[in-house]
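Just the one chain here, laid out as structure tokens, in the form predicted on its own.
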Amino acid sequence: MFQKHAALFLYAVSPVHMGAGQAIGVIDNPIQRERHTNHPCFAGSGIKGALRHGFAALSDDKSLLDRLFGPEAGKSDLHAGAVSVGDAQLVAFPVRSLKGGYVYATCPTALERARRLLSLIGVQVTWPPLPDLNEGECLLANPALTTKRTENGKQASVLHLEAFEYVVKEEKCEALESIGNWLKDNALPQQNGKDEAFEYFRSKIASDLVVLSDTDFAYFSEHATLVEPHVRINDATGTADDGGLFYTENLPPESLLVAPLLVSRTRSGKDDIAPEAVMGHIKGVIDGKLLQIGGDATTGRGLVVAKVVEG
């Protein structure tokens, strides 16, 4: 049983290859999705290996490592970690805006889903309810998003993203800037009351967090993400390889994702710490940190920051 909770905001500072193997589609590699949603998602098993990877490159006690994640297989004294990691599920995703370059996309799945497990780990949040949203109609905190559109002699707010254009239901919405102005203060890191590298994107996304529909979220969530196409070159003449061409899937930088960080006492029978002892040290060492998850790592991809928020 696990003793203390706490949520794992993952911001992404590059594209992240969280790959799910190989695919009949038109990308051949794509990454990881949600069966239910198709939201993008990263495993548990990855997300913990990340961290493990983390603390073992960022930590001075290296003595602590298996204790909190578990000896490697094949070690003698085995035993169980202290740290779980659940799946990490998309809270906001970057999508191409006609202003303000680009806007955080959720939706009411997302958001809500969101709100029940920081609630199940003791995470009390106050977001006030969203106003119901039809498609084709968007909520925005920020009125400069909109462009102005006469139709039927009445003028109306919209707002563009990439080739879609969308009815704007509340373009100040109160409910949005309360849960946009929590993300800020909790989701993305800051030190000291302000870290300047941040502020920037805390800033942003208090301000251009939008809700789209459910199903008009899933297609951004779907068709919006980054695929790269690359080329098998032949060591021996230079050149592409025939059939060497082949497509991966990226999760966008500035997506956002929460996952539930769980821990209990160290159970390797000898100076076993407290839980209270564990979470302190994982988040003492991971917290604000940047850590790389995911595949194409010689490539600058899977960047991300880590930030632990306790219940």
Given for the second form:
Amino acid sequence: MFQKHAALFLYAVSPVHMGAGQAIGVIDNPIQRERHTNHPCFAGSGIKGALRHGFAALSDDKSLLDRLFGPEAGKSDLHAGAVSVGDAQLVAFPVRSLKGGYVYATCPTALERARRLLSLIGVQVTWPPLPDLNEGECLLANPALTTKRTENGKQASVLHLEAFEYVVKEEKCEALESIGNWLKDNALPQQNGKDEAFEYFRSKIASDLVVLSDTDFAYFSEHATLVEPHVRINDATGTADDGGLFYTENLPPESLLVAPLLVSRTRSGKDDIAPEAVMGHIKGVIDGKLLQIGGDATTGRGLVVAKVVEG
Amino acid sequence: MSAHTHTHTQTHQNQHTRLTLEQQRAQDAWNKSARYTDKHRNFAKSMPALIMNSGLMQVLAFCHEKGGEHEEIAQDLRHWLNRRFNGVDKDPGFEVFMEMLLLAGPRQYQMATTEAFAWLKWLRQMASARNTR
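Right, and the form predicted together with the partner chain of this protein, after the form predicted on its own?
Below: every chain and molecule of the assembly, starting with the one above.
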């Protein structure tokens, strides 16, 4: 049983390719998605591998590594690890916007699932309930994102995302403002050392968080990812070789996900570490730090900033 | 069995058994990809990514301007979308279809895009499978 719980926020600062293997779909090399919402996700096994790798790179004590994450297969002293990471679910997804460059789009289902997860692991959130929302409508906290226009003699406030237009239901939604401020204070690190490098993005997530209906959000989370063609360049000619073309999908930078992080006391049978100390070790190494998750690491993919919020 | 009788059998069968939407897309892609060449196959493979990055209308306009295999696949796509959304079993042509999309509400436009992906998913596989020469 796990005794200490925390939420692990993962904020992408580069495209992330957490691959789902080869697929027979529109994209040859798609990213992982949840079956029921089709939102992008990161499997817990992949995050745990990245944590272990990050820990191994930054800590010298190899015995600590096995005690925290479990020994590798085939070792004689088999025991379970003390750290458990669940699957990361989508909280906010960046979408190109006519005003403000891009917004952090989300939807009632994504927010409520984040709220449920946080509440289950004992993180107290005081997110006020959001007003009901129909398809084609949106909620905003920042009136500067809207465009005014007159339709049938009536003035309407609209939000333009990519090629689409959403009618603004509440231009300064206080409930949303409160959620945005919570994310600002909790989901993104305050500082990287003494450098306040996250400040711009912390303010932006607080002001430019936008709620779309589940249906409208699903469209973007499915069709507004980063799709890149890859070819093989022939060394002799310097041009693309025949037959080497494939398409790969990435989660775009500025995406925000959250996963449960659970720890127990270590179970190696010698010098066991208490759960509080295990959490301390993990937090010390990854909180506010850059992790690399998923594939294509050597071409700059998979950089995420981790933030641990204890319950 | 000739391609002609094959198509005929499927149309006949269609009248008696209710096919799933996925089967209908597959069947349409199967029939259309029968005449595809290497060039068709290559463009069918890249078309979804092009739509994802540039948008449906932009890609249809690009295909029309480019002509050849590009426009032939665009015709096949327009045909399917017209059948699916308007119940009319033919390609309405470039101008008419573009005007339909120009007047479509955002939800209809998104539905057309989503449907295009669902059909292209089949087309790109069928085109490769039927064209291994």
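Numbering follows the first chain given and starts at 1. Treat the numbers as computed from the prediction; the structure is a model and nothing was measured. Take the two forms, superpose them, and find the largest set of C-alpha atoms that agree within 1.5 Å; that set is the rigid core.
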For D60, state whether the C-alpha moves by 2 Å or more between the two forms after rigid core superposition. yes
